[in-house]
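Next up: a single chain in structure tokens, the form predicted on its own.
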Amino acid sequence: MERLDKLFSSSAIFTRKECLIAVKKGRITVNGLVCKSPSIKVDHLKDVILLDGKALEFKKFVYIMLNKPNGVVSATEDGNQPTVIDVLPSDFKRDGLFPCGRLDKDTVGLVIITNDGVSAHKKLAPKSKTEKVYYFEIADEILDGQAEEIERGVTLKDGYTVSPCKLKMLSKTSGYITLTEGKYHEIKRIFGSLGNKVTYLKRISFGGIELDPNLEEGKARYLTKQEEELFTK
């Protein structure tokens, strides 16, 4: 059981206030009554629910997009410090949402939240080889060879060697760097393994879902349906 306009906003069919404007119009009716209130709790599952007169498709599984701001850590509570699932506007939460991987702390950008399980695991799993690409700022500028030794792949100082990376430099200090792997920090000990520091970090893309230019920091939407199908496949 859940409120009927927190089951309409994560169903991405309004938002809780479209859903109580739509109340007070007498739109909605539950087992053939009007709504008078969307703070009651109904079952998707096992009650009628019906907008002007048509059955409504409620999801079991919801994807959204967060630009994660700086200091927000990847996880879905924190005694400490806010989570992604913290910052989500309140229209987008519901229970069972997690995180589809980790950003570091102090890394911004592509986040994906979603309820579910599998698809969010076969995305994870190593052998997907995922592609995650990062826009990059680094300390020093990035000396002759060290390019080609990234994309061929470091040992970094614990001995473990990384796969292959693509990396495109738009300037001596910054670039685009594109990983199938998703090591801690991996990263920031790829280029400290070269003697450099990664000054600022932005996911930009997840298996091709691309960051939304238009989503300010701290922001979310709902994935589109061909987005969904990227991330599902």
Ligand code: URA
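These numbers were taken from a predicted model, which means no experiment stands behind them. Positions refer to the first chain, counted from 1. Compared with the form predicted together with the named molecule:
- Rigid-part assignment between the two forms: residue 219 and residue 122 are grouped in the same part by superposition fit.
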Contents of the next structure:
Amino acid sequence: MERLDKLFSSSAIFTRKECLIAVKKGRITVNGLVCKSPSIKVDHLKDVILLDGKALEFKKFVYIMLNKPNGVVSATEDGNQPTVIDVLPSDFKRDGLFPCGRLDKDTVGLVIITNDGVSAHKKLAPKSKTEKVYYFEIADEILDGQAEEIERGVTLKDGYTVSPCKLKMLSKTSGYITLTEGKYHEIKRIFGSLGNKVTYLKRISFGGIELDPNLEEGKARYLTKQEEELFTK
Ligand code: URA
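Switch from the form predicted on its own, shown above, to the form predicted together with the named molecule and output its structure.
All chains and molecules follow, beginning with the one already shown.
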């Protein structure tokens, strides 16, 4: 049994506030009776819950887009520092959520948070070569030939050769880089291997899902149907 408004918000149908409004308007019935309070306890497997007379489809999995702020770690729990789960607006919180992949603490931008372990695992598996696009700024101007070097795949200081990347420079010190693997501090280490330093990093796309330009840092929204398909395919 769980609260009606929690059930609606965790199934991405309504936020708790929207659920309250729908209850006030008499749009929700439970077992044939008009629901009077969003805090009543329901069991969506047994109770007949209708919205405007129609049966609801309660989803098992949720997919959330978070615009991660600086200073937040990509983990579910951390004794000292705020995590991407801690900063999720309360309407999105439910058990079992975790971030699909990691951004560094000082990297901002798109993180997908879900409770669908199978799809997340598939997206993160090396063989899926999921494309991740980042906007970056670097301390020093890129030198002639270095963009091509990055595109071919540089060898890092530890001897690892990075897979070829796409690079689109916007200026001598900023651009977009697309990775198809997810090594620790990969972009910082790519530029580090060329004697440069990343000063700003923002993920703007993951597996074809683009960070919503209207989503401010620290804000979240559910993926659209189309985005969900991209994530689960
Ligand atoms: N590469 C990095 O260096 N940091 C990130 O957060 C992601 C990719």
